[in-house]
Amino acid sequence: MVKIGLIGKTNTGKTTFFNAATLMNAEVSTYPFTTKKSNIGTAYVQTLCVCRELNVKDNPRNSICIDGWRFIPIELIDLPGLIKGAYMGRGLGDQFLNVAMQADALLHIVDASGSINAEGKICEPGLGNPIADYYEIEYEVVQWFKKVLKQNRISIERRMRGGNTTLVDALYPVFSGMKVTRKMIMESLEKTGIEGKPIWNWSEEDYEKFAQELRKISKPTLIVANKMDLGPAEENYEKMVEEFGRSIVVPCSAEAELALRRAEQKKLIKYVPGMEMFKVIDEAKLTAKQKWALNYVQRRVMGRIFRTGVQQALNIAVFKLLKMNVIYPVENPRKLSDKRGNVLPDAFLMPPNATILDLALKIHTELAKGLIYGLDVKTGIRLPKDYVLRDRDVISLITASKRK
């Protein structure tokens, strides 16, 4: 499952956006480390669903489907809020920075109203720093991946001067637990400039551009701007879009998802995570309270960036960042069901260059053993294994026990 980690200074609403997503109930506070250890949870991603392109009802397994949109699972980590000094152990932040390696991109929930100060506590709004706050999380996530290359540095070595092992080769058991792989490595030296520099030649320059680099490229990460209901939110945001482009920061409220999804949940409000409105079911049902809260999220967040941000960064995370793509395997291709008469059972989530072997892997390695081919079910052409899957590929699976 793809795995997404939420990092940011304490008291950013990192937790609240866990909650928003997953719907788990996470302590949340103004105290400082509230989260003493990491919640994991499962939050879904969005996607046109193929039932409205091939116009039929389905009944899926291993996902949601509301509304011709299509939610897959994926897990989401929300870890205890980093200080300066974490990737030296303070506040155990090396451990919760091991926890976040194995993510496979990040979220960085930043106070984009400024109402934290540089140590992490509440003070009135715009007093704060959102972009000293980023800077100051990626300074201690770089400085991890730095650590983690100097503590190894005398193994590395050893290999390299065994003679037949490349840097790449030598660096890669190091990195590999934190879902490195030798292409990001080798990426990561290339655009360095020391693909070719023995490890015992690095300067100390050249230890901080590496662990840049692998950094940027292992785990890719987006900027979600929580509290955008708040204070000088707006005048922040466009400062962190200057700064690093809107391609790359999402407005977010984090606290009006959590309202609207517990308020849909009790079916006060008809409401599609992600989408740019929601619908008062009875409002005669509605305390005061609750047309206030829903009144305040209309005006405050809907009215002023369209949507919360919480599903928004998600998407993007998952299909922009990692660029994933939907599959939707089915064991029978006229019916588009799997053997109990499912209709497009199951949606996968598959890496760039995923092949249709790798699909069969995926479910099941037996499957993957007996595979002939694959029938692209949209247009009946028959599929080498080592077709490259593209987004939407509705896939049949013929193996060998089909054939007989």
Ligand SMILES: Nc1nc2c(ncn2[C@@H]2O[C@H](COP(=O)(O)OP(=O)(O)O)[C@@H](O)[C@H]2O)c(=O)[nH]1
The other form holds:
Amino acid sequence: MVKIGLIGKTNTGKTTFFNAATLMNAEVSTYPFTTKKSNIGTAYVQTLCVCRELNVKDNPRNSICIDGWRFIPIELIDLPGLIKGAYMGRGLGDQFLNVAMQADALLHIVDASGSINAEGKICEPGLGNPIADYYEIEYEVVQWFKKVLKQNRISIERRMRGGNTTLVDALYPVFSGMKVTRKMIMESLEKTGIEGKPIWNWSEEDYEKFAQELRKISKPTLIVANKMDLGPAEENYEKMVEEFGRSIVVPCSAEAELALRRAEQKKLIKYVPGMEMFKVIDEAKLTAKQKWALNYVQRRVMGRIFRTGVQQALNIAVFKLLKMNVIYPVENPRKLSDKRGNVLPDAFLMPPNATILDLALKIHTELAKGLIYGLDVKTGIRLPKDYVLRDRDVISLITASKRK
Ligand SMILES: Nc1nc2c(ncn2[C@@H]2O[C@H](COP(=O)(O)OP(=O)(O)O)[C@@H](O)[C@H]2O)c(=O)[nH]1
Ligand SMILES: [Mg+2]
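Having looked at the form predicted on its own, could you now put up the form predicted together with the ligand?
What follows is the entire complex, opening with the chain shown before.
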């Protein structure tokens, strides 16, 4: 499953984001929420389902379809706040960073309202400095990469001195547990211009540059400008956009999303996560406090940034940063169903360049063994095993046993 990690300073809203994102339909998460350890839960990314295009009523099994939107599960990891010196183990920081490294992409949650101070304590909105907060945490993450590299220097050197091992192959085992591929290492070496340099000749600057590049390439990261509902947030958000670029900063109010999902669960409102509106079902059933809260969300969030940003951030991380495609495998191409007749039962997130064979492997190794070709259900065209899957493909895998 695709894994997304939440990093950021204490009190920026990571756990609120996590709680909102993992709260969907009846599936209330039962993980203990403590600040001392990381929480892992199921969140969803949202994409336009192919059910409308194909004009069928679907019965999703691995995912959920609401109003023509397909919600596909991913794993979300909530990490306790990182503090200065985290990479050296301060505040259990090294353990948390270790967990963060299991993620395919990261969401860096920042308090855009500036209501936490340099120590991560709640303060009057506007006094904090979200950009400085961002750089502080970024520094810890990069230093973590550097530390891992340095700690393994001797073994890297040994592998290289052996003779036939390239720098990439010598480095690979060090990072393989951190979802780092050979290609990522190669790219980082090339970008920094140290691809031909044996590790024993690396300068301090080489270590730093390589750590920075590998961090960037291996953990694509979106910046979530949280607490946009509070006063000074808008100004800070513009500053963040100027500093980091509009495409990687997502305005957000995690608290608003949590309020909306809770209200939806209590059937007080109709709300599909990610949408730009919600509808009160029966005004008379709302308490004064609920009325006030929904009003606040409408005014300070939907009216300003159009949506709460929680669903948006997850979608951008998975579809834009990781460039995942959504593939719908079906057993029966005519009925678009599995064996039991469930229509469009599964929606899989597949990485770019994944092929028909990769899809078969994801379902079952036996299926991959007997695979002959894939059928593009929308067009009826036969696709070879090495066909590169595209977003929204509906595929029926044709195997030796099935053809008999
Ligand atoms: N106004 C506002 N407060 C928020 C938002 N998100 C989180 N908070 C508050 O910020 C504080 C810290 O949130 P929490 O999720 O525990 O932060 P964490 O330490 O990063 O996990 C809590 O009081 C939250 O209610 C938001 O979008 N808007
Ligand atoms: Mg927390």
